[in-house]
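The chain that follows stands alone, in the form predicted alone, written as structure tokens.
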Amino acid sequence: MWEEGLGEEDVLKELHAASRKDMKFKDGNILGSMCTEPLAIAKMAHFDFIETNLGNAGLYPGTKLLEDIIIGQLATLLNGEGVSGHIVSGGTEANITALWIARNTTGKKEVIFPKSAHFSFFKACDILSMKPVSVPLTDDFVIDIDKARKKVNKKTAAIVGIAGTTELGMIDSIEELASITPDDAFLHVDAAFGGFVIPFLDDMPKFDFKIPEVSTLTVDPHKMGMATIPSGALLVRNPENIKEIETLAPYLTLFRQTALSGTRGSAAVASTYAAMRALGRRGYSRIVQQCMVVTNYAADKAKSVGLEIVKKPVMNVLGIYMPTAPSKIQAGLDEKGWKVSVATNPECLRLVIMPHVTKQKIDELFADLQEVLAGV
């Protein structure tokens, strides 16, 4: 620990010197991530609250009600009437709380899950003391359907779906696994992506709580939500089954708590708030539609100077196959300052196209990509 502290303008310079040393979504130079930068009114918002702890909400009657008023966005948004939940700090904590609701409220250990799901599910299953089952993938990589029946039984606690992969964007038939889940057990939907996403897309599948079988669901504003980094929601059908997870917090101005974190960050609650209340459905849609315009124009690139896609994009996921290994042209965009990542389900380079990353990026991007496949 520093021993004197320092005047504000040279806490500052540390403080901008170590800023310049990270990269920014506004650079368009970040096609790996599904965080883009959150729109202004977010920001300001989120420093407005910034000193707000929902984990002793008797304190922040303002907050709560903000996160009341989102949760209740959400499920209109996502088709979830009367549906309870809470602003999370992402997609890993809220699946995180959907599988320990779900163990509390089976009793029963098993989770079933696609091998295009989220590592979240991994971490899950170890701090709860479930066992992972992981099924297979057909050749459109979604989940197998037949596979995954094969695995439910008396133990199995949840069976989970993913609305939006992390790798490709792609969108398990959350209908079908509906249709094998057991009375007893949940289904959850991972859409930490695609719930910002596929509700302003034509001719998507059902994947929300239309489907009478949806238990949880995630969904993560600080995504295509354009909110503040971090912020990720949890939403449940039946309020009663959160009870299943409440401690008693008897210092706090509220005696019990029904959230993984006890201490919440909760200028989230307002960003969100101020990114969903600026944009509207409206607004989303037009962001939406611009990613698609620019992914499709990557697909198109890609094809015309030789490569190959893994698959026609569902969202603003695009996978491209590489004539050598991925990681190899991954390191070579990385030296000419792109940040692209490789996926694994199947091999290839993937790119993120999300509201920061333009025509023009893409036109960049590829005349690298070009010398980065000559050089090796």
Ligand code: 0PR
Given for the second form:
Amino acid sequence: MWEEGLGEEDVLKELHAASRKDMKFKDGNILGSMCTEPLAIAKMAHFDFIETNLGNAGLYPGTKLLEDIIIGQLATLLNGEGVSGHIVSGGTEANITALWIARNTTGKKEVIFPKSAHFSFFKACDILSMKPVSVPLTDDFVIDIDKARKKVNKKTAAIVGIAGTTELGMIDSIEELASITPDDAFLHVDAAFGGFVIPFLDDMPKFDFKIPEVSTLTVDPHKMGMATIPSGALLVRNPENIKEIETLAPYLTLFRQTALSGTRGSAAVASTYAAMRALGRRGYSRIVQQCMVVTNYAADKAKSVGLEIVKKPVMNVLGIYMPTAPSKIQAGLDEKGWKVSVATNPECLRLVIMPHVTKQKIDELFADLQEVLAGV
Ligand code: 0PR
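Could the form predicted in complex with this ligand be given as well, to go with the form predicted alone?
Time for the whole complex; same chain goes first.
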């Protein structure tokens, strides 16, 4: 620990020197992240609520009210009028909490999820001593329902469907999963990414609380919700189920907690409120349409240079097959200042076209991609 403190100006100098080394969304070169530059008002709100702690909500009735309002707004967006929930730190915490509730409510320990599920489900199973049961995908890169059906048994605590897979943005058939979910098991939907995308696109399948069997749902404001990091949300259809993870907290203002975190930062609540209040459905719709225009532009561009796309993009995630190991191409692009990622299932180059990515950036990326391809 430093012996002497430093003047504010010098501290800021050091911080800014570190920050200058970081990539910034607004430069448009990050195409491998599911986050983006938060809305300006979301950033302002974040700083205004920097000291409130929803872990001790009795001190902060104003912030608690904001959380309740957001949960209510998310509930109507996702056809779950009356569902309850929490703002949490992100998709990982929401998924862990969902399985925690499922385990404690059902008393069972097996979790069935597709091979495309985010790795947070493995973390959850490890922490909760639950058994992960991974199900292969179809040729469309969604859960194979017949194979999933065969895994269902008396020990099944939860079946998980993904509405917007991390690697390709695909949507599992939640209705089919509902049809194989036993009455005493949970159906959890991971819409961490898709929850702020699917409601704003036409002709999309049902994926949310409109399906009566859906018990819990993850949706992340810090991804397509335009809020600051860290902001996730877990929605729970039956408020009684949340009590299954209740812990007494005798010396706090409300005497009990029903969240994984103790001290719960509230900046994310304020920032999520700010983004949702400022944008409304219409604002999100504009952002999603714009992302889809750029995504389809990128897909066409790929085809025009002779590359094959994995699937017609369902949302703003695009997989492109490479003629050689995608990790080599990724490394070549990295040298030219681009951050793209590589998917494993199938092996391909993966672009996430977030709101900070423009058509012009796609043109520049493909010019560099062609150079990299020519060199390997
Ligand atoms: N569920 C899905 C479907 C996800 O895609 C992710 C994260 C999670 C859950 C977990 O969410 P948290 O990371 O909020 O806990 N998907 C991205 C990923 O792991 C997250 C990400 C975001 C990665 C920004 C990189 C990055 O720069 O790939």
